[in-house]
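The chain that follows stands alone, in the form predicted on its own, written as structure tokens.
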Amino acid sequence: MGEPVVREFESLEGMPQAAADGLRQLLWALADTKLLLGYHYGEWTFGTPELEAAVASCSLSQAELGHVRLLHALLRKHWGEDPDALVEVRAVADFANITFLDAPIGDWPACVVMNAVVDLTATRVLATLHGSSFRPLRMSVDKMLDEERHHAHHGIGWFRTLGRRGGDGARAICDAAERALAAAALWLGPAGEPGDAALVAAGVKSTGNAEILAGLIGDVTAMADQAGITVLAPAPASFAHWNPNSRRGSAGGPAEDIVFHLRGAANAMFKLGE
């Protein structure tokens, strides 16, 4: 027998509920991880170890800002929503990102697996929009995946890097990505989450979360065979009581002074043209 045809969608119209609604998480989710990449890479413009890190973390910075207009853009058409109105009202709570990055990335090892692991979690999973039957989100995931392989290339680099030097940066490496590891787990969710479910099942998405985190921990075992070093798979996530909203198990959020600078009511005064 052939492969099933799989419908394509122009608009919402048409797709099924449960796909059009785990769809918007799904977008909030890359948009506010991609939000708080992009904050944390700024702020390591300075402080890097080479000049050329810290070039390349602007750049990053630059990109994954970008790459947040564009998943905003997504949300406001087919969503009516307003997301950068919401960035400044939302409770801290409601953020979707990947915890990780909820606190400050205090040291270049954090910062290279953030670079490493966190962001590469993001880029698996807009790996599975490839090809989308959603059609509006096919351009703009071609455009980050192509940006993304510039990520990845800076990000494993230092990994090896830091990692073949042995030392107290081999053991914080190794240390921050299990942590990383353990945050992209609980934001992939539950095995078989309905909303995901669905959006596989609907042709949005071509594979499930479970599957991207078997694939993202088989790419992390590698990289850490490469530079020498031993990343421990991380415990199985408890989902009790999992909010596929802010992709959280329990209350939180990034820390109030890293909100604080991401909105800019304190600065409205300023924008142009008003």
Second form
Amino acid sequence: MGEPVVREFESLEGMPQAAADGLRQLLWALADTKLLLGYHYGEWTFGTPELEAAVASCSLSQAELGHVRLLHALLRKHWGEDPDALVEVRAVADFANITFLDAPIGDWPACVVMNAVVDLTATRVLATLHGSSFRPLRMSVDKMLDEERHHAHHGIGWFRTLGRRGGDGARAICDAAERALAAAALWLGPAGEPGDAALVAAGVKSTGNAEILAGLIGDVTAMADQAGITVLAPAPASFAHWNPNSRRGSAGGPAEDIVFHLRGAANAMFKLGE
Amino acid sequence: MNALPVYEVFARSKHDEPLKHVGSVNAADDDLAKAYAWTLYDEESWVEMCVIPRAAIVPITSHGRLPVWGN
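Write the structure block of the form predicted in complex with its partner chain for the protein whose form predicted on its own appears above.
What follows is the entire complex, opening with the chain shown before.
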């Protein structure tokens, strides 16, 4: 008996509608998460405990914004989305980022957790798109995954360093990591969510979100063990009011001042080509 | 004074070029050294980059002294 044949898609033509809709939502969610990651890493170009970490934060920010461009280009080409509108016009409540990123990242342990857990969540999703049946996406994913290796080194290194040092820093990364895991669980959505199931069935994604969450919890637990701390797995999230577009369980969105800066609202009059 | 270990960074930009020393980073462990080297010395698209703890370098000449590139 041979391997099951999964059709390859050069475009959305022929892709089941549920998978095409699920993919659009997933690309939105990845792009929004990476946009917020880029913003927060950029903020943390200053205030890091050492100069090397400042350079790294700046570099991570650039990489995330580069990934946003790749994802927005896919949304433009295949769904006709306007990348500017996705950032500048869309209602804040529609932003589908991981909610950990909604508020300012207040201290270095939270920034480390953003790197080690939140960024990793998006990377774990990207990893399920490696070898995707949607060829245009597959060609972008490998570049992103290659860059994300360096993000992981930075996150893991600092997570371990702060954990092993103990004291307030270790307690702070425990608290932040538990918040991050709960936010990641919500963002990934309920097991067997129809859009996600359609993506797996069409070979666009290799595994479903429930498996991704289990793998993520395993990664964080292993990292915590190395760091000598305990991070509790999140309690089952409530998906009673979960919205597959915003990947949130209730109304919300990034803080207004963050969105103001993301949109460049103060400098809108200087935009070219208007 | 920075008490963190020093890692020397080596890289090559083409497969047929030898590895060359491009700098050093201070880092708490190997993972951070890799991240810092990659983000700090990004002036070229390296095909290969590696870090080596300075403590692991065995000098042959100038025994007991820092390598000539040492900071």
